[in-house]
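Presented as structure tokens, the chain that follows is alone, the form predicted alone.
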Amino acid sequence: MALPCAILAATQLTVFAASSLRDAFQELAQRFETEHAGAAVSFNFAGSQELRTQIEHGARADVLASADERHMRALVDADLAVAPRTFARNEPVIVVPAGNPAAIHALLDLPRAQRIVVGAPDVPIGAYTLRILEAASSRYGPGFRAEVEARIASRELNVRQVLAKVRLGEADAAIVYRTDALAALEAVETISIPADLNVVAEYPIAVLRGGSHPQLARAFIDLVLSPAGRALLGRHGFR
């Protein structure tokens, strides 16, 4: 259905999105702008916790796509986001620099690394990492988590910053999403985490209260949830 002319005349749709969505959403935006003449999509990519804080402090945006349900639920409870829907799933993996200098081949080997980078605890990838380490300690021994945490060199505010440390050779290993590992191409090597110790990251998307273009926001979400949107997300490694 064609949108009313007043909506088509809108110059900017503002989308707040988790850092791990950068590549997929930028490609989606190109398709959206082609299908909605006169609309331009402007992104703010950051950690989901940072996006939530900005919205709670009055930042104006039309759409939020989060890398976890916790931060989205807080905004719904505050009546700042409306009827979120899960549109994608992701999974954490270990990444190491090309050549794997620390010889890490499995989650069990992670304590071999001298410098590990993870997300901060309130960042979705950081929270997922803590859950993985806790589960791993039940298999590999109660000291496993402590050994890994003793080698953490930094805790970053979004997953792309975590990935960048490995790509720049500033870390021997890190935990990021599979989609980020794919985006890094040959700069990193990917090591899967055992499924029974891993977690599934759920990505919800919602219209935000107070946005300038609610109808256009719903159209963007419809594209994300459409077969074409799902196919594009799948090409970027999302489930």
Second form
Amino acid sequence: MALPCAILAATQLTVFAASSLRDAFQELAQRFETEHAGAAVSFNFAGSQELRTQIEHGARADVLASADERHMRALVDADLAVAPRTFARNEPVIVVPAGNPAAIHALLDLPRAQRIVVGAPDVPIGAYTLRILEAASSRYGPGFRAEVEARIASRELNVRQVLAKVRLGEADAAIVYRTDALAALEAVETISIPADLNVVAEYPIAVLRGGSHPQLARAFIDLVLSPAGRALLGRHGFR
Amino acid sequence: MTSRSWSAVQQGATIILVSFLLLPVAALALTLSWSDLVAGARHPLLLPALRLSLATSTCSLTLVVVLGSLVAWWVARHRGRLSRLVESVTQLPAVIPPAVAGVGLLLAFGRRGLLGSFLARHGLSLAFSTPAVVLAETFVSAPFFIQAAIAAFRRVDENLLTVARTLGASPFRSFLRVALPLSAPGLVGGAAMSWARSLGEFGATLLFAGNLTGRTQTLPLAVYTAMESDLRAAQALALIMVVVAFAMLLVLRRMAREAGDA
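Based on the form predicted alone presented above, generate the structure block for the form predicted together with the partner chain.
After this comes the whole thing, all chains and molecules, with the earlier chain placed first.
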């Protein structure tokens, strides 16, 4: 009896965060809850595009941390989010299942995969993937992108679903963030994408207008931006 | 309670529930302008998804009806622990959440799955392909047809079958010529429910077959994908899907009625 009542009594800070932030933010929340007695952080992790749609349709949340600027900007323009600040950077990489069955050692080898899984175009990682493939096509020849796209087996709706397909061995290769690859070290191998063909994913965080705890929301963002927060994000592979 | 207030309670409940059930469907149509609908009809996701949905749901319906009729006939004609067990197993997918079904299918038929790893060694890979969509739809929709078929077959008068046998018909022939026509209305009704469940399949498909336009992205997945970027497009796709489903349901209803009259 007591436990559910305690949960109801605590102040719930609702944080909408991009899927790639799952591990880092859960750790941050533990820290936040010990620093702010009586506050409990509840998360909604999903693709940033989905979080944006939910917020546009009235989902009540206090904080949004997005994996790209585009969706955050749309919410700021609609006056649903205020004063976003970039708090982390991430880098797309190629992941393959442990053992690398398709023998992929560089971006150029991607067409060797039988099955590639990527993010849908509206998901930040999917949009970044398209940009990388375009850049690679201008270097490796126009056929490169077509060859890769012919092997795409699924366009998933958030990056952790992309990662899951490689973890399961269902995909021979996928493009996810470096931080996701770090979170699955035991099951996947990471292959870097040449820096001049790659993009830098910038993560903005902002207080949402519809939230009921703006002060607590600001405190959470302060923690994310603090040296301790940055160090924690750094340990998860963010820059 | 007086009989008048009892009937008022019934009427009240009917009004509340019926309007609750009708309102979301009505909202899909009423809040969409004609130009939005036209834009939705031209949406690049629509045609591949519509084609895929119709093809895969027809395939899974065929599998379910052909195999399911045989299973249901056997279950309906046998009384015993084994037939009760078979009946329970065929009902299992109906109580399993679709997302759970998707994970299970992946662990069974995926590349590293129980059966999938064996198939993969022989060059057959099911997950994330159009056949995976058919498997997912078959898995979730089979219980609806089988249950209706068992019930319909149990109502077939044993005496008629005996008569057919004494007139020299083989068991197969008496099934085909006596049991099937007599059970037709129930079978068609079950097939309609099963088909509707297939067409609406979402969770198991997303997990087991993935989301790729033209290959595994069925109408519900297209609605979900469109929703991520453009609510109007999602709504137009959803409305078109409702129309397709409703039209099919009317056709099947008519078939069931004609089968009943015949």
